[in-house]
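The chain below stands alone and is given as C-alpha cells, in the form predicted on its own.
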Amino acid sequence: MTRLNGRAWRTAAIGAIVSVLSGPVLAEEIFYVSGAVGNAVEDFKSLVKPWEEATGNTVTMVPMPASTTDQFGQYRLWLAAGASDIDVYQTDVIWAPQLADHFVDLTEIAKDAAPQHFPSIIESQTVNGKLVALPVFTDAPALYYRKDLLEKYGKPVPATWEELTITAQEIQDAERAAGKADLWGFVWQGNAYEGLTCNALEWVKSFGGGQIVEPDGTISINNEKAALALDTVKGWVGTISPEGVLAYQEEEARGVWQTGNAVFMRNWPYAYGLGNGDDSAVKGLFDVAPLPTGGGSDSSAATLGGWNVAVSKYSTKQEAAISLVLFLAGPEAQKERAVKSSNLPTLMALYDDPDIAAAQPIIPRWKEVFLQAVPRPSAPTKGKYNEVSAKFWSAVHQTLSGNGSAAENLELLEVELTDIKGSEW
C-alpha cells in the first residue's frame, strides 16, 4: 500500500474540502453531536482545527452520554422532529439501517474516498443503495491484561474464559494478602445497555452459541452454549468482578483498570492509549490480546465497533457540514485519531503508516482482533434491532443479577424475540 508523508495527507485533506466547497461561502458554525469518552471533547478540538483553518468555518462538539442506548434514543427524538440546528451526527456501526431515511446520500460526493476504506465498513453504511455515513474509525474490544502481574506469578495470558476465571482468582486472592485490598480479576462493561450486548456477544459466540440472531434472521439465542457461557459470567460477579459491576460502561471500568485495581480488563482500543498516559498508574504495565475462547470452543469473539459521520437532511449548512464529515473520514484526521487516541482507521492505506506505528505500536498488532469481530445482529433484524438488542441484554442482566437461570431466561427470550420478528425482520 502507498505510504504518504504528512504534507501528502494535508494535501489530501483539503483537496476534500475544497472539492466541496466551490466558490467563496460564509463562515458557518457546524454543529456535530457525538457521545464522549476520555479525553474525546478536548481531541476533537485539535482534530477539527485545521478544518476550521482551511475552511474559516467552526464546529461546536455537543457532548452526549457516554451510553449508546441512550445516544440512539435523543438522536430518534431530534431526527424524528426534524431537527436542524444538529448538522453532524456521529453514528454507531449498527444504527445505518435505522436512521437512514433522515441523513444525506453520501455516494455521488465520497465515491472517490470511499474505496481507500474497508469495503465491509462501508458496506455497514449503505442503505438500499445509499452511503448514509462515512466511517472515521473502526472498533474491536480485546483482553487489557497487567504483564507484569502475569509474569510475576508465572502465567500466560489466558487464552480461554476457564483459564482467565482461575488465574484471576489466583493473582486476585495473592495480591489481596500481599496489602492490595482494592484489587478485582476482571472488570467489563455488565450494565443494562447496548454494551452489554457486546459483551454477552462475545461470551456466547466465542462458547460455540451462535449470534443471537442469525445472518439468514433465524433466532438462535435458546441454546445449551449460550446457557453455558452467561452461567460461566454469573460466577465471575462477586468473585474476581465486584458486585458494581452490574452498573458499570466502559468509563467505569477502565477507571478501576487504570488506577492500578484490575489484573484484566474488556474494553475498547480508545482505552489501550489513556491507559499509558503519564497519569495513569498502569503505564508500561500491560498489553492486549483477543478475547478468550471457551467452552471447549476454538474461536474468540469480538463485537464489531466503530463510529462514522452522517449529515442530517434537515442541517440548513448541509455544504459544511459535507465539507467537514469528508474531512473527519479523511487520511489528516483519521491519523491524528490514530496516533492520539489509539482509535483503529478504516482507511487500509494507515496501517502502513510509519508515524501510528511509532505512536501506537498497538495499531497494527489490533489487526489480529479485528479478524475475529463479529457483527451485531442488526443486519438481519433491521429496523428492529434497538428492541431486539433491549431485550438480549435484559435477559443476560437478568441472568447475571440472579433473577432466574441462563436457561430459563434465554427460554423466555425465544418467545419475545419471535414475537417481535412477527412475520419477518
Ligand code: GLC
The other form holds:
Amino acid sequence: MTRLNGRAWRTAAIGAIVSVLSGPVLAEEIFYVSGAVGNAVEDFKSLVKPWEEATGNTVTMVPMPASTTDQFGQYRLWLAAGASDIDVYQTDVIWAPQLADHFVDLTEIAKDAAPQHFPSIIESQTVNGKLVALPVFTDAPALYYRKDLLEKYGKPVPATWEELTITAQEIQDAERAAGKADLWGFVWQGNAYEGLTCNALEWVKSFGGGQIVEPDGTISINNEKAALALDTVKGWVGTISPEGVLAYQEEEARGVWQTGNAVFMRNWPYAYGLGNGDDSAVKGLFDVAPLPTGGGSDSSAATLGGWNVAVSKYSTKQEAAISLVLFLAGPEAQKERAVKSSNLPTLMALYDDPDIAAAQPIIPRWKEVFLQAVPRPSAPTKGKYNEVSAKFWSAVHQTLSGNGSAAENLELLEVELTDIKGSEW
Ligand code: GLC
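Structure of the form predicted in complex with alpha-D-glucopyranose (GLC) (previous: the form predicted on its own):
What follows is the entire complex, opening with the chain shown before.
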C-alpha cells in the first residue's frame, strides 16, 4: 500500500500540476487489482491494449497472490479502509454479497450489456437490486485425463470416483514399475483455502450429500453421504495423490500435470489452453470430461466459479473505471480471453463463435457443464459466506490430514455453522 499510495499521490500531483498549466487532464491511470494464474499478468497487458489506445487512458495491474482466499483478505482491508488507490477490483463470483457496499451500482450503466450475459451470472452479481460487478469469465472444472495412458492400459474414462481410484492406482503402479517414478494417479487442490471448498463441494454433492448449506439456508453438511465422500478422498492421500496435495492450489496441481506426472487432474478450464502450449509435456495427449459421480449417486457435480469486475466507490476516476469494466466484460475482451486463455465466456453468443471453438474446443463443450454447475452457498449465507467456507475447508483439511474422522469433523462443523448462523444468516 505504501508504494501504491506514493504512486497514486505522484500521479495526482502531476495531474494537478498539468491541469493548472494546460487545462483538464483527460488521460487517467487506472489501477486494476487481480489475482493471477497461468499467464494472466502477461495476457492482461494485451487484453487492455485496445481500450488504452481507444481512450488514451492506461491500466496498471496490481497482481495479487494466486489464492482467492488471500486476495479476499487483502481486498477487504483496502475496501474497509476506503482506499482510493485501486479503481477496479477483479472479484470472485462468491464475493458479491460480502463486498457489495463498497462498489458502484452498475445497473443503469450496464442495462444494454447485461442481457447479453447468462442471466444466472448477472443474478449472482446482483445484491438487493444492485449490480455490483460485471462478469469477465465463468468457471466450471473438468476431469483432465491422459488419453495416451488410458489407451495404453485399455481403460475407459472413469465415470465414478471409485472407478477413478482403481484406474489411477493401476496406471500409477504399472508406470512406476516401468521406471516413471514420479507419476501420480490424481492431482487436485487440497490446500486449506477456498479452492478446497470447491473440490470438497464437488465430492460431497456428487455423493448425494447436498451442498453444505442449501439454497433455503438449511445447514445440511452433517450427513452420511458427505462423510463417505470425505472418507473416500482421505484414501487418496499418499496413495494415488501425493501427501503434498494437501498444500496444492490450482497452479501446483497444474505443475505436476503439465510436466507429465499425473494420470488425472481436477482443474478449471484455464489449464486446458496451457496444457496444449508448446512448452507443455502433455500437449495433444489429454482430453477433458465432466467430474465423476460417487457413492452410487448418478449426478456429477462441478462447482461454479468465475470472475467479475467491480468499480470501487472510493475511486476518484470512476468514469474511466466504468468504461474499462464495460470493455472487459464485452465481446472483444471476452473473446480474447477465451481464445488465448481458454476462459469460459459469460456472453451467450460467444459459445457459437467458430474461432473460439477452433482455438479451445473445451469451450463449446463446457457450456452445459457450467449451466449445471453447483453454486457455493454464498447467496444463502450472505455476508457470512467466507466464515462458512473457512470452517468447511478446515473440517475437510483436518479430515484429509488424519485429524479426526469425517463423521466427527462434520458433526463439529454443523455445530460451528449453526453458531455462525445464529437466528438467521
Ligand atoms: C477459480 C474459480 C473461483 C474459485 C477459485 C478457487 O478461480 O473461478 O470461483 O473461488 O478457483 O480456488
